[in-house]
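Shown here is one chain on its own, the form predicted on its own, set out as structure tokens.
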Amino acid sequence: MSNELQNIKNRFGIIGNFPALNRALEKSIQVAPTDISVLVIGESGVGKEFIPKIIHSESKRKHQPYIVVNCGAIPEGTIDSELFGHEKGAFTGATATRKGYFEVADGGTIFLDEVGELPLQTQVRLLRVLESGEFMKVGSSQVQKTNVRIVAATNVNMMKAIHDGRFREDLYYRLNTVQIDMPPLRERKGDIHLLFRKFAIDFAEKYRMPELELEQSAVHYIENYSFPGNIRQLRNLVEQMTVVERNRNITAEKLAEYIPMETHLPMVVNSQNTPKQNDFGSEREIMYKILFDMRNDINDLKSLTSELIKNRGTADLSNHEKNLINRIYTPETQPQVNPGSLVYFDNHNDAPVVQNPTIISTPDDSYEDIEDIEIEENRPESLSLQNNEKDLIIKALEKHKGRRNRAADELGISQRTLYRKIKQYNLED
């Protein structure tokens, strides 16, 4: 590590040696002497506010004003006035002319924190400042010049914000001349204990209490915790425990009371650099559900048919079972038996009826293993399920004058199955 980098860490109280953190600090030092815009990307609580301070302190503007603007904390109706100022009488309550931040910070640096929360109208004004250094006060027609270095930061996924129309693409690329990424705390496992010790010393001195110390089990626990609130969450945790805990030796069990095990999980975070992926998850889930339902219906049908054959067709079928046969029992899925001896349509009431076949051989309960089934003598051998099915479909369509939805209800099958049968038997005309 260079002496310059270590000096920066000492000056700003930055703890840690994680490579991504060192790279972010090195980039800050490198771009500081220039006037190019910088965009700092990182989750909430990772310490993004240190980057603009380093850039300003290492630049030629270090003796000029440094102003921090929290864009998400200023109401939309007043943010233009805050940034660019306003003239007397420009709006209700404007009793005097006011200078905005860009006028006050002329020659210095402005840090726009949470820049992703800026209203679209304000984004247009900011773009003009970045491109030409010009702005106009609210209620004024006079153009003013400013010489301000802008450093912005956000925890918003900017690509998604642009896609959703919440942020201007041209402003994003103008701000993002140099991008500095601050890593989340969960990736800096080796730095977590160092930060804990640093905060423990600070708060012990502040509250004049003994310093907290972690047992080895607690160190392992805290290094594997996800810390969704990052460094801010760790700092608050140490401060709370410093004040509350009497025993200064902290165990993993004690830590679990403050950061419970059920939240002790890895997080999935959309990185700013991660390209936008098409979300097909919900569609896949729907397709899987349909396939699983079809498989379950087929398994139910196999069990039902096997039971009918085993019990010589004496099982008492429910309406659901009858509909299940009509819906699934197609020629493509028929077993090696004569279906006409098992299921057919009664011409009187168009309801599915189960015949009682005579079983010659059933090696086991598996319906696929049945090879020979004797047809009852009182049933015509020429009668087949397909012929009956075709005739019944024709009758149902004629009865309901071609209305397929009513014909499907009459037959006890779904419209989708009826459409497929019509196409199968060439009945579309």
Ligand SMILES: Nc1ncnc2c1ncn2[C@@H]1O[C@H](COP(=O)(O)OP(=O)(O)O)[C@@H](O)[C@H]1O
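Residue numbers count along the first chain shown, from 1. Only the largest set of C-alpha atoms that superpose within 1.5 Å between the two forms is called the rigid core. Since we're looking at a predicted model, the values are computed, not measured. Compared with the form predicted in complex with the named molecule:
- Remark: with the core as the superposition reference, the CA shift of Ser414 between the two forms reaches 2 Å or more.
- Relative to the superposed rigid core, Asn405 undergoes a CA displacement of at least 2 Å between the two forms.
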Second form
Amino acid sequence: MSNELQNIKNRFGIIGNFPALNRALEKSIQVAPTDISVLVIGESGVGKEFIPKIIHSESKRKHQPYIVVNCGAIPEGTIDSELFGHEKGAFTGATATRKGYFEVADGGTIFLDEVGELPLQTQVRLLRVLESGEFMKVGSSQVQKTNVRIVAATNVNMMKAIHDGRFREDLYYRLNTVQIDMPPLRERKGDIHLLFRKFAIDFAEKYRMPELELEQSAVHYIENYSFPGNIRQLRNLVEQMTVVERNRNITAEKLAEYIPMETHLPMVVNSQNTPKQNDFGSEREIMYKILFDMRNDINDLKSLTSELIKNRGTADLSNHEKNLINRIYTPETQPQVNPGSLVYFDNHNDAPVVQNPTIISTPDDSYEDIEDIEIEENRPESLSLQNNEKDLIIKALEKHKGRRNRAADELGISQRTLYRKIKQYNLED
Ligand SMILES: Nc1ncnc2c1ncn2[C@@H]1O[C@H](COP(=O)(O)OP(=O)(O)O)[C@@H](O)[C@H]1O
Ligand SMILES: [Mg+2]
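Can you swap the form predicted on its own for the form predicted in complex with the named molecule?
After this comes the whole thing, all chains and molecules, with the earlier chain placed first.
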């Protein structure tokens, strides 16, 4: 290991020797002297926050400001003003001109944590400042310049966010000039015991207790635990056990009381770090898979009924059978599984894995999408149906002078569905 890497680890208290961790740290050291934007990707609790700190401290900007912005924690209504400042009178309550972080951090580094949570309108401003160094305060038309280095981090699946229209693709590529991946703890088995010992020492000191020690069975147990909350979870586990456990020799049985093997949910939750949805990425993934399988089963059944109908016609079907078929092909109010693309990060691969169509929709969306899942057949009438639908939408929009809410009412569909149809038929403007 290079001296430089060891120095960084010592300086920041970073424990571990796993190759992918070393690579991430080395990459940070390498890109630090440049102004290149860096995107740090990794699950919650893997230590992403070390990366921007290393980059800043190893850059020529180190004596200038370093500002951390948690994009997920700032309300949508105030985030533009927080980042870019505002003019006096820009909105109710703006009693004085205020500088934003991009102005304050001029010459320094901004760490945009949870960047995937940025509202779209803020993404536009961010893209501009990244591309030209220009921004405007909220409520001002005066262009200002700033020179800020951006490091961003995310634990959400950016490809899916882009696919769902929640994140701008151009901004993603701009932020992601260099990508640094932080490996999850479960892949760093060899580091788990090292980290446990470090935290045991830290908390023994903090609470003036003797250090915890793991018995051999416990080492084996903890190394095979999945740690959905990663290092943050391990740290909280050691803190809690340091305080609660009388016996300093921890057995596998004892550990199992805190982190049972059967469940993948974090058992130990720091009250200040209540897990958000994102912490349960793996659970969600499993759910998606189940839904995906279910959808396939449903489609198979539909194919089968459709085949049967095609071959036999509907003449000799009983009423009950007809009812059943109607029910299958008639929209329900239950949430449905829609086509779309599930993109998730396979932990064993660097690249995102694109799974076959699966996203969960709200009941609102499900209405029309059932048609989309239907077995693709060359049915000429479906084309004319589409044309009719398109005509109807155009007429309704004309009648209501482009007011979508009224047009939707008239058509008897939700506004959201109308928006989708407008997009689908390219009817914008
Ligand atoms: N390799 C490591 N060595 C020591 N502590 C670590 C390491 N990685 C993470 N931590 C600790 O784990 C906690 C979570 O790290 P953090 O950077 O906040 O995670 P993330 O931002 O990825 O959610 C912090 O207390 C951090 O100091
Ligand atoms: Mg963090």
